[in-house]
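First comes one chain, alone, set out as structure tokens in the form predicted on its own.
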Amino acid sequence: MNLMCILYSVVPTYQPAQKSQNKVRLSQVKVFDNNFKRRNMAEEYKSLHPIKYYRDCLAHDIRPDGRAFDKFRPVLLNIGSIDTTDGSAIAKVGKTTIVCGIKAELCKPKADTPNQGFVVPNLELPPLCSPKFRPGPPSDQAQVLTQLIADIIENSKCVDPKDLCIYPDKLAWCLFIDFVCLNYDGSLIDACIIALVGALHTLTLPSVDYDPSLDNKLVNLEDRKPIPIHSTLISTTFVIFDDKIILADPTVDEENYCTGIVTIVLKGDELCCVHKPGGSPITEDDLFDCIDKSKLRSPLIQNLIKTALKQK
């Protein structure tokens, strides 16, 4: 009799708890299943009608990845990443990942600029970074972006070629700056410039004793010194969608579907250059608004670089 009473008192308190837990689990499974179906439907809709998919998202003042129009993706920077180079850095802007390595070699200056060295950038876009690229010689996009980086370095004077001269008309340094894209998801120039600045701050050159009469060079690899960095470059990319909507820090899909693209490069707090390769026109007000947003972002990237240098 006592045993039955104990069972009677235990069972009613146990069974409802078990049923409630089962109901919670079933509801969670249903919610997960519904979310999974919605995601599949969204992916199918995006693959079938990509432009309309983006227009529907932007009509609700939100981008497909959940960001606002003027929201930037997270930025990561790691400096001194490659021991076999004279200076290196890895930068990430969202999923876009760039490795920058600098190698210095001795060379003879040009006759028309006898007191200057050389800075030679090169951007590589291998097939592993995106299915849009193929093996073989550099693509047109890689060559165009390489020239853009060279123009930015030359116009900004972040590295003065005169600082690379060892002996006028006889000996100078040539900096080969190689960029390799590991993952391409938009805003490629922004990631390249961040990696460039990080690599330049880690660059050190060995001391060279040169005898011009004998043309004898003695390189001391143990005695290394950094080169002067005259400015910090910050690049910010915007795209124009349907000739009227401005999106900051675009992904690769947004770059593919946009009608225009604008890249703004700042030298500290000053405007260095604006690059707009055709496409939809941009009004003066929109251009100044993009410049203002770039200036607001610039201190954040500069603080990121300073923090990376302190943690080196």
The other form holds:
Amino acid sequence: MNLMCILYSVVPTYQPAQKSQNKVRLSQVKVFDNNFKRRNMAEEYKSLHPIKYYRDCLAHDIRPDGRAFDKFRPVLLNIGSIDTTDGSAIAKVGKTTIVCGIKAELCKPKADTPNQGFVVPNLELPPLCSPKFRPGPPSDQAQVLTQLIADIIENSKCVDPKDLCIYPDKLAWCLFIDFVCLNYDGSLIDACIIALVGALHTLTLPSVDYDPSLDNKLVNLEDRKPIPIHSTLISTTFVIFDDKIILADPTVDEENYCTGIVTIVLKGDELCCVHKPGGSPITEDDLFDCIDKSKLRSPLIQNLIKTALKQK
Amino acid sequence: MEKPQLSCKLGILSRPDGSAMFCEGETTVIAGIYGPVEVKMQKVINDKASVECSYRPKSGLPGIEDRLYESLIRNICETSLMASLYPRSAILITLQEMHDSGQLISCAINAACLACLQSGIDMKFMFGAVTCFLTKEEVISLMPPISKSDVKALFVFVFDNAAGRIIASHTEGSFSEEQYKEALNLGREESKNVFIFFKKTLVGINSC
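Starting from the form predicted on its own above, please write out the structure of the form predicted together with the partner chain.
Let us now look at the entire complex, which starts with that chain.
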């Protein structure tokens, strides 16, 4: 039922030049040997002088994984992956993998917003996804990213809390949106937002018969309806390397060695988040260049989400 | 264009190495900075000082929404301070919200900058923050609308005083690219006034 859709691939393949047949054996062994040595040296260099390694790579206008500076990694989306949730999706951006599940629970609205439900996102970064994280209470980064996702949902109004109200001041839905990172390889927010949009589109809520006089509620689990999704969000992350080079869709190493990060979230033609939390200062031109690049990427991701929904 | 009145008092606390109370309109934040001081074993960085920031709201305990502000201010200070001059030490920045009428984040960032300046810690450049509001009538202004429900979007920009580049950008609500550009230009103009205010404060012209 669930089909995977791969949008586009930017992984370059290295094709050795064809050699004439009679020379094959010796030269192939040599080529292999040289490549092996070269790769080993590159790895040693990378682990000894990581920043210099990146600098040398970028000086030749290429990134260590073979991408150009403004190229994105392939994106993969699988929706409705978990049956036990009310809506779910798995998104991959390069090797970064995010599982998103939405669980709806009934609750009482807050007294000052009697006609609104709740949306509660939570991002979990378990030690499984990266050696940076230890078991125990959520790390600072997980808390900051959780809050950023909560802000993005609230700012974009992709889910209107008013749609989640069943009976004013008495009963409303609370959507617990849980993200679990399985593999952390950079651009976490991008993957989270793609998974979020996928999961929201598969979300169905059971109908509830509520009798306010008796405070009696009856949930019909068979009769499920989707909720209105007001906009599709697309997030794009850039990093600033050495105060001047801007790399799109960074891997985790690029994120670690960079001096600044910019996240842009688009909602259709509008912007709903331009988040640059400190780091090296950039000029206005560079910032708007990033916005333009994310605008170019947005229709591709939207197509991906549409295709995934159709195939479901 | 109407803009919020800035006022400031340096060195209002005796124990921190640098402290400042900064007001932007009615929004007020107190910042204190300790540094360089001894660092916790887990947070030692061998080639530079570790910068930490803690933010306390007006009432209650700091929640998860305050973590985002903390990380924002920590990142900004880390960029601007010459942390590599103080290896294996820590710089602690504490912010206390006194009153919020809309420009809380920019006020906290400006208070942090003045506290850093007063402490005498080496900095690469000064940073100044400006908040712009986009109202429901699509008007961009520096003054917060009277009612919070009139705000369609809010922009916080942080600039450096050396080249006027953007150190940080934080937005709330949704807006078009043109509106963002307009707010950015307005913020940049206003940031020049903020830097003039900082300089006057430091030479003692504004002291109250």
